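One chain follows as C-alpha cells, the form predicted on its own.
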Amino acid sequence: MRYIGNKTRLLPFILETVTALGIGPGAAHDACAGTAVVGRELKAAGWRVASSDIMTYSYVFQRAYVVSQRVPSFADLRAGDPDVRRAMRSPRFREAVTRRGPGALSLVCEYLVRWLEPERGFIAAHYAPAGGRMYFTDENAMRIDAIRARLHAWHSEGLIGDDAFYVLLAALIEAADRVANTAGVYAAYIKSWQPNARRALDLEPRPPVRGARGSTAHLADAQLVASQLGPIELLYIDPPYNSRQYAGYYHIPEIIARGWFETTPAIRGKTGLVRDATGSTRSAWCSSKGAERALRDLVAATGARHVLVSYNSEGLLGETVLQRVLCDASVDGRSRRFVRDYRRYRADSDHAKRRYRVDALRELLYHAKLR
C-alpha cells in the first residue's frame, strides 16, 4: 500500500541495526505499526511482536501480517456456501484458479473478483462519479462494495475465521489503494482518471508469516499498550514525522477496513471524510508539543530493555529534542543515532503550491538502553 512513512526499502537497515545492536530475538513493541511491514519483518527474523496503532487499517494488516500464522484452508467456506460450490464446478472457473496459482487463497481470491456480482453499497455510491466523487471508477468502486460485503457475510456466519477473514480483508485494502485514483494519500482525488484507477481491481494477497507464536494486535493508544506489556527486549517507534493526521490522509481504507454494516460512517465534504466526534484517530504524534509529550510517556510507560525510534530529517522533532529525551530515560544518559540516506515518497508532483526542497532524506534510527 502507499504510504507515508512505509518502511518496505529501509527494512534491511532497521533490521540490521538491530542485529548490530545484539538486540534479541525475543518479545517487541511495534508502537506505531502502520502497514505493519516492521511487524512482519521481525515476526520473520524470530521475534514475537505485538503491534498496535489507533487506525483500524492497521489493525487489519497486523492481523494479516503479524498474528496469522498460515493459509487459510478455507474448507468451511467451500462447504457452506452454495454459490461458491457451483463457482468452483465450473471448467472457466477451474481454469482462472490455475492461471492465478494453486491453493485455496487462489480460489477464493478468483470467486471475489470474478464471479462474484458487483453491488451499488457504501463505496460506490460516496466514492465514485455515480457518488460525486472520483476516487474509484463506478466498476471497481461496485467490486470493493461487493466484496467487503461478502466478507462481512461469511465471517458473521462463521464460514471463515478470523485469519482468513483479515487476510482477504488486507487484500481487499491493498487492491483497492492500487486502483485508487489519488496520488498516493486519500486527501483528494485526482479529476481525470489516472490508467492506475482505469486497471480492473484484482485480489493478491501477501499469505501469513510462519515465525515466533503468540504475536498479538491491538486497535488502541501505544502507551496504553506499552502499559499493558510487562517486560518486553524491545521497543519500536515509527511514528508521524509531520502535521498530517493519518485519519485524513487514509479515510477511505479506514472506512473499507471497518466495514459500514453496523453503523453507517458520517462523512462530510468534498472528498467525503469521516467524522470523528470522539477524536479517537487524532494522534498526538502531529505537533511538536505533542510528540516530545507522547515521546516521553511512551518511553515512561514502556517495560523493554531496548528504544529504537525511527524517525527523518525532516520530523517535527528536532535531533535535540529526540535525543535530550531518549538521554533522560536511558540507563547510563547516552543515545546512538545511526543514518541511512534514502529517496523521499512523494504523493504528488511539484506544482505551485507544493515544493519539494530535496528528494534525498535521511532516515534516522536512535538507539537507548532503558533503565
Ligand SMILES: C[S@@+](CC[C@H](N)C(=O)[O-])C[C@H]1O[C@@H](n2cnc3c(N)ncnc32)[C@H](O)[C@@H]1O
Second form
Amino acid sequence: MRYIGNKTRLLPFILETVTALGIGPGAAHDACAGTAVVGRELKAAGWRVASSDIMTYSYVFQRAYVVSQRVPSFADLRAGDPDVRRAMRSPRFREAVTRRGPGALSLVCEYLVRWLEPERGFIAAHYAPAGGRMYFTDENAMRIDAIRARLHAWHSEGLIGDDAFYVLLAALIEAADRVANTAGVYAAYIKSWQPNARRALDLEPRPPVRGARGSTAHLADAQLVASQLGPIELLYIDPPYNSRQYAGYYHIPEIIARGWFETTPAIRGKTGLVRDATGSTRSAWCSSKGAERALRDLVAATGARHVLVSYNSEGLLGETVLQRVLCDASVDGRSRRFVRDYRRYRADSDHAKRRYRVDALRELLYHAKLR
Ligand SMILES: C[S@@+](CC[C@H](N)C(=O)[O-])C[C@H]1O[C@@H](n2cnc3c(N)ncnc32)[C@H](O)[C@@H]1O
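Having seen the form predicted on its own, can you show the form predicted together with the ligand?
Let us now look at the entire complex, which starts with that chain.
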C-alpha cells in the first residue's frame, strides 16, 4: 500500500544491518508497524515478532502478514452462505472452497469481486460522487461496501476464522488503495479521475508467511506493548517523522478496517474525517518535543537487548537529539549510525498529467545496545 514511511524498498538495508550487527534471530518488537512489511520480513527470516501500531488498518495488516501462518480454509463457507452455495455450481468456485492453498484464496477473492452484488454502504454514501466526494468511483465504492459487509457477516457467523478474515480484509484495504483517486494519502482527493481510479477494484491477496509460531499483533501504543513483552532481542522503531498525523492521512483505510457496523460514525469536512473521540489515534511522535519524550520512554520501557531506529533525514528529531537519547540509554554510552541514500518520486501537481519531482533522501538507521 502507498504509505508514508513504508519500508518495502529498504528491507534489504534493514535486514543487512541486523545481520552485520550479529543480532538474532530471536524475539523482536516492530513497534510502529504501519503496513507490517518489516515484521513480515523479520518473520520470514526466522524471527518471532510482536508488532504494534495505534491504527486499526495496521492491526489488520499485522494479523494478515505477521500472525497468520498458512492459507486459511474456506470449508465452512460451503454450508453457511446461500450465495456461496449458488456459486458452488461453478466447478472453479467449488474447487476454491473444498481445497486449501493459495489457489483457494484467490478464487474466494474472485467470488467477492465478481459474483457479489455491489451495494450502497458507508463508503459509497460518503466517499464517492453520490456522497459529494471523489475518492472512489460509485462502482468501486459499492464494491468495497459489499465486500466489507460480506466479510463481516462471514466472520461474525463463524463461516470464516480470524486468519481468513484478516487476510481478506487486508487484501480489500490494499485493493481500495490501488483505486483511490488520491496522490497517495487520503488528506485530499483529486478533482478529476486518475487512470488508477477508473480501473475496477480487484483483490490480490498475499499468502501468509510461514515462520516461528507465537508472533502477535497489538492495536496499542508502542510503549505500552514494549513494557509488557519482557526480555527480547530486538526493538525496531520506525516512528512518524513529521507533524502529519496518520489518522488524518489514512482515515478511509481506517474506516474500511473498523467497519463500524454497530454505530455509524459522524464525519466532517471536505475529506469526510471521522472524529476520534478517544484521541487514541493521535501520536506524540508528530511534534519534536513529543517525539523526544516518546523515544526516551519507549527505550526505557523495552526489555530489548538491541534497539534499531529508522529515521528520515528530514525528520522532526534532529540527529544530535536522537543520538543523545540513544547514547543515554545504551549500555556502553554509544550509538552507531547506518546510512542508505535513496530516491523518492513525489507528485508535484494534482493534474491528470502529473509531473514528478525526484528528491534525494537519506534513510538513517541508528543502533544502540541496551543491555
Ligand atoms: C513511518 S510509519 C511506519 C511504517 C512501517 N515501518 C512500514 O514499513 O509500513 C509510522 C507508524 O507509526 C504509527 N504510530 C504512531 N504513533 C504510534 C505509537 N504511539 N505507538 C505505535 N505506533 C504508532 C503510525 O500509525 C504509523 O503507522
